[in-house]
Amino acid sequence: MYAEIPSGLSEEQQALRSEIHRFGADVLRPVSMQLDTLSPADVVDKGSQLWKVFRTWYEMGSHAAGLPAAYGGLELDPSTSHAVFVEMGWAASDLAISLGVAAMPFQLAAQVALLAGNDRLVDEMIRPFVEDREARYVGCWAITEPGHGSDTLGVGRAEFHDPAAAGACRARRDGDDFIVSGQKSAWVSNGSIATHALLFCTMEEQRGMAGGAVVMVPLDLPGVSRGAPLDKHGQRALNQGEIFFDEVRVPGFCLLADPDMYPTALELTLSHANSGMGAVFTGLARAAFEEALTYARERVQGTKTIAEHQLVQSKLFSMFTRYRQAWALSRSVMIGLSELGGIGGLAHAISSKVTCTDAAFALASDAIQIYGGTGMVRGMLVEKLLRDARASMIEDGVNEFLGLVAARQLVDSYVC
């Protein structure tokens, strides 16, 4: 009889994983399937089921899972975090990303506050987020611009220091404050609903992209406006939209990284984002495999189920193997990054993201092949999995470009 390889999780960790799985099966997946059919405006409407998801997540306290215990966060260990991300990706990758991004500004702000002792940041933003049980504090990561996409992530590459390549969204000092002007593109995840932006902008354009800064921007400040949410092919429950900054005055305590610290802050953020993507889309890969296996056991062709045909068996085994490879890599990278403190492991994080998103797309495609024509029908989970997985190879950095960023890191610093 087949037996699952032990996960290495304690009873307490397994109980948490089971809780997240139930939340995924009972809430995330059905809501994501419903939101998939709605217009982008209806997805973010106050009467939308999207807010049921957010409120439930915050009521569980799960939104603070990645924040330090010193500020009231859960501070989950990396193996538990991996298990949680996989279960969420299994249920609904679009909502998993939305909920994960909602915490990003507060997580980075908490790390900065621990190092710098920024009490005002803690009192005005971090603790209120941790204590929030109604989803009143929602974050977004604002880095992409109309003229800049994956190239903004090219830390370590020569063009990253080219003044001609500096970003167009700028922040300048004005006394103790900063004035922000410019635009972030329609691909900002949670851009339509966020209350706070983790804004990556240019402060010293003569340094190129390396002259950036990271600023925590409350989005209710005068001068902030937004575009309409984007109408997309996949991950439709993940709202994305433009944010405009017109001479927005941001208090000085909101600065998280100046140009001297910017490359390190970018590497840290990208490493955590890519390792999270690896885990989430490992979950989608598992969902695709399980859907294909379930259907193959049920679908009769001729006198037996298609699971009895050797060609289908071979495809199922290939899918299973690729899912397990993604699971092992994404887990080891997430644990390793934690041991490194997030710095120095960017190539590993990118490897996880690229490998696991490629696997998710391949497995979703294989699942549709096993389903046949039925798998191409709107409303079928495997059809949605394919669209959602396709987006993963572009978001948080196009896979091909991320590979070049990782290669530069390996050439410069890998020890043989």
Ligand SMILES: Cc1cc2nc3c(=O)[nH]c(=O)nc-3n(C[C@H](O)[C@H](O)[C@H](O)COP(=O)(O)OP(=O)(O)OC[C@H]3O[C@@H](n4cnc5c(N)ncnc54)[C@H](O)[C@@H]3O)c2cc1C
Given for the second form:
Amino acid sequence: MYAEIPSGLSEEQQALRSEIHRFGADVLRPVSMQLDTLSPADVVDKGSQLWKVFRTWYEMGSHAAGLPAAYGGLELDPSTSHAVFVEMGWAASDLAISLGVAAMPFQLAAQVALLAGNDRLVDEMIRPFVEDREARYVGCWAITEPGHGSDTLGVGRAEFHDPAAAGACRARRDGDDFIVSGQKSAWVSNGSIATHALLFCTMEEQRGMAGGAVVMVPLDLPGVSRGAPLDKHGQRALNQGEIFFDEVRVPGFCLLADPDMYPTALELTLSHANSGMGAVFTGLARAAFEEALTYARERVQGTKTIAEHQLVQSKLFSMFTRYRQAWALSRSVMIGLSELGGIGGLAHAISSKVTCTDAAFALASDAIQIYGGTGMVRGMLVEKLLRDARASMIEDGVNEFLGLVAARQLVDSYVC
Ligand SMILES: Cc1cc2nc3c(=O)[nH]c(=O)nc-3n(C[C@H](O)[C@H](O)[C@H](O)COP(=O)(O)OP(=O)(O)OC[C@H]3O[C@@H](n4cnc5c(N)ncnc54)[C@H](O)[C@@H]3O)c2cc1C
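Which structure goes with the form predicted in complex with the named molecule, now that we have seen the form predicted alone?
Once more the chain from above appears, this time first in line as the rest of the complex follows.
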């Protein structure tokens, strides 16, 4: 008899995990399947089911799960956070990311405010986000540009310091304020609906990408405009859109990191994002395994179910093993990063992201193979899982390039 091995979660943690699982099964997955069939403009339309998901999430107070208790957040411990991310990724990776990104700028701003003290940031942005129950505050992370993709994430690499390769979206000081000009790419997740951007832009171009700044920009400021939502083949419930800044005046208290702090802030953000991606796509890997197993048990071909064929059993076992490897790695990395305070563990976070997204894609493909022709039909969950997983190998950094960033860190500083 197969039994799930204990996850080490307390009863309270398991209760939360079950609550998120039910929310995922009852709300996230069906809404994501429905949004998958809509045009990008209809996905973000005010009457869309996307907003039902956002409002329910904020009503539950779950949007503040990662924020410090000092500011009214839930401050979930890393093993509970991991369980929550896995359940959300199991249900719908696109909505999991949309909801996660919505909180990310406020979460990072709260970390800065805790360290540096910034009362205006806390009063004007962090507390209102935590207290929001109607999804009036939605964040995005804007770093890539039309002319800069992987290179924006190349912290520690030589070209990161090349003045000729500095980003084109710029911030300059003007008294106590900053003036921001330029454009972020069409790939900004939540770019069509966000109210606040965690903007990574260039402040000292002579330092190349390393001369950046991180600014929390309210997107209702004069001079901000947006492009149309992007039409992509996977994760269609996650809206994507470019943001333009035309001489936007941003108050000084919105500066979270200046050029001296920029590489550290980028490493913190990338570690956080990649470790979350690892957990979310562990959830997708589990969904693919479970879909394949359920179908193999039910599908009668000829005289028996296909689960009785040894070849199918062998594939199911290797899927199970790969999902469990992803689970163990993403969990240990999330816990370890938390102990490190987010800094110094980038190679681990990248290892989690790359391993889990590669596994999610491979398992979604295996699930389709077990489904046979049925798996190719639009509207089947496994077909959507494959498209969603494919995007994850580029999202938050192309996997191969992230591997180079991690390798640089290992070569430079791994202690044998
Ligand atoms: C679903 C999704 C969500 C996203 N969300 C966001 C977001 O919220 N905010 C945001 O700012 N951006 C976001 N992005 C953008 C994403 O971060 C970039 O697409 C990614 O970093 C790669 O950049 P690029 O597409 O410009 O590809 P490029 O950088 O042009 O790379 C193209 C290819 O060249 C290879 N390559 C590039 N440089 C090197 C090198 N030095 N050595 C070897 N090979 C190299 C890459 O590995 C890749 O195979 C998202 C993308 C996706 C798909």
